[in-house]
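Single chain ahead, written as structure tokens, the form predicted together with this ligand.
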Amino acid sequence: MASLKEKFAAKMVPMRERVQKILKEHGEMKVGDVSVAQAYGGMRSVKCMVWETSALDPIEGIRFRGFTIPELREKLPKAPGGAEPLPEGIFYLLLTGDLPTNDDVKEITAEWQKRSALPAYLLDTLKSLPKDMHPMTQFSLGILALQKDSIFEQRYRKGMSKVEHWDPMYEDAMNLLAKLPSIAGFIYRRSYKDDKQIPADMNLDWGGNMAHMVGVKDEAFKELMRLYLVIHSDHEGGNVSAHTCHLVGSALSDAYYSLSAAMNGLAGPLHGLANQEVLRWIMNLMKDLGGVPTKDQLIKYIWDTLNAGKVVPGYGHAVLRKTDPRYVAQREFALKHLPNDDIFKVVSMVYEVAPDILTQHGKTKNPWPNVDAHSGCLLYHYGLTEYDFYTVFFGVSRAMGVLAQLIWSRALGLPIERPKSVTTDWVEAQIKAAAQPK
């Protein structure tokens, strides 16, 4: 059996070469205008970057590789006895377009196991920052000091040739993946858990080894912690992560300057931290109305913190107008495992109350759930109170996406990023310009 390289290797070419064809032969086309209201606002729906590995679209959420959330949890390989799909196949399944077989994903796991350990020189950097420090701080650090063993910058620092850049950051990448549980699974340990660290345990797949590493022994978590890591992996190439994780690797940084920069990027309360602000905000309201509160209190609350001037979390996005499907696919798992949990109990009121509230608000272009308004309940229910620590899982299921793609645009051969800017007189002499007589 070809290996997951020798795969990716057979797809890259006639990619390339499809590549080349078109932009020979269209590369003049238009793919749509740039105003004034995007270049100051965040570049909101601006296409100029092209992503592989998914799509989203406003109103029907997410698809990887064409594959909605459903379909995935359909057709993507599960463990022995579970339910929901295992991340090794999302993972096969961005990189090289295919869903993948069973023996493809243990292909994956089995490579994973091999490059999994963590240097010494990590450790120490790692024990070496306060145990208080935000987990998503250390994360971050973590990948980077990583980069002293990177291939990529080793081959480059020989000569490559560009042709070969896929080769070494697929490494990387792999490397990478490979190591990113361990190292979330230590962070957690220390600065929780008085430093007791459990071991990789090599009988599981990635996802159940992440749940193992924390801690946490119930089952249904490894089967939680699965799905999770499959739905955070990918949402297109233009958020905040994605979009920080392509621009810093077409510098040819290498995967982990480009990954520990990406994580920075997730750590924001607008993108990534938006799941543990979910759950401060919860449990705040809990505290302070006595637990679970009426439907009248939850309103009044949703107002006071809509007109002290600060956003209720996990609602509204930059793209989408409907319901996140990975909120859905998360309320789907707590229906069927945590149906009278507490904080599920809040979660599902504020998805009854919020989007009224937010549309007579006015403000927000989107009143619904995204991702970051779920995540947390189902942590929490399985013991994982520490929620500054949330983020660190969605950056490791991010991981998966980014690099998949990062491989995609060394083969792709693509440039370093340079899009334009302007001053503001340059957008008033335009103005001016245009309103003179023709």
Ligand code: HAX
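Other form of same protein, the form predicted on its own, not the form predicted together with this ligand:
Chain only, nothing else included.
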């Protein structure tokens, strides 16, 4: 049976030819216009990059290589006796565009296990950091420290053809993905559990092993980790972490530089850090209202929040105009495994009343919940009460999508990213010129 790397190599050449044909025959075709508001507004919705692994539709939601989250939960291979898809399967799909077999997934599990050992110098680096340093800072530093062993950097220094760039990038990505659960587990146990480390269990899959290494014994938590890692793995290319990885990688920086930079973007409160902000808001709500509130109490609390000029965290999305399918998947998990959890009851009640309130308030384009509105309550239920660590889980997951695309970017020979900037003086001159009679 062909290996994952061989299957990717077989798809690479036809894809290169496809892209080259598009550029040759239609390279000057316009794919969008940019407004002044978009130039000042963070390039919102400007179509100016290619991302192969997933696409986000405002109405349909995220599709991974064309598949919705419900389809992935049905079609991707699962752990023996499990009901949730294995992360190894989503990585295979993101990289190849094909649904994997059970054997395909077992191959990736075995490959990541083989590459998973953390070098002594990395452990020394992590041990040198203050235990109260934010976990995302430790995570980013740990990824960057591994750059010493970059195969891409070594081969680039020796000299290699551009068409070979994908090969060492693939090796770096596989080595890095293999180590991320162990890095995350090490940081968690050191920062929050008196440095009492739990060694990896080589009988477990990638997601199950991460659940094991943080120390949660409930088998349902392994299922949660598998689901969480799948649904957070990619979200097209325009979000901060994905775009950052692509941008840094476009300079031919290796996977370690690129992913570490992406994690620094993910750590922002307007991106991956939002999940902990949601849970903090829910916990403060329950404290202020003396536990699970009545519906009327919650409605008043939300209105008081909005009237104070604050937001309801976890509601609204830059692109989506419906309930985030990732939220729905986590809600279905909660209804199955923890229907009587008090925090879940509050999350459900907010879901019931917040969209109508936000619609009446009129300042939110999308009144529906996004993924961050739910993930924190699930992690908290299983004993992971340390909010600051939640984004590390997000980072381990997102690495699969951005690194799969990074391999494709080098396979297709995509150039360094270099958009053209303008000044406000230039914008004003263009406005003035447009107003002149023709």
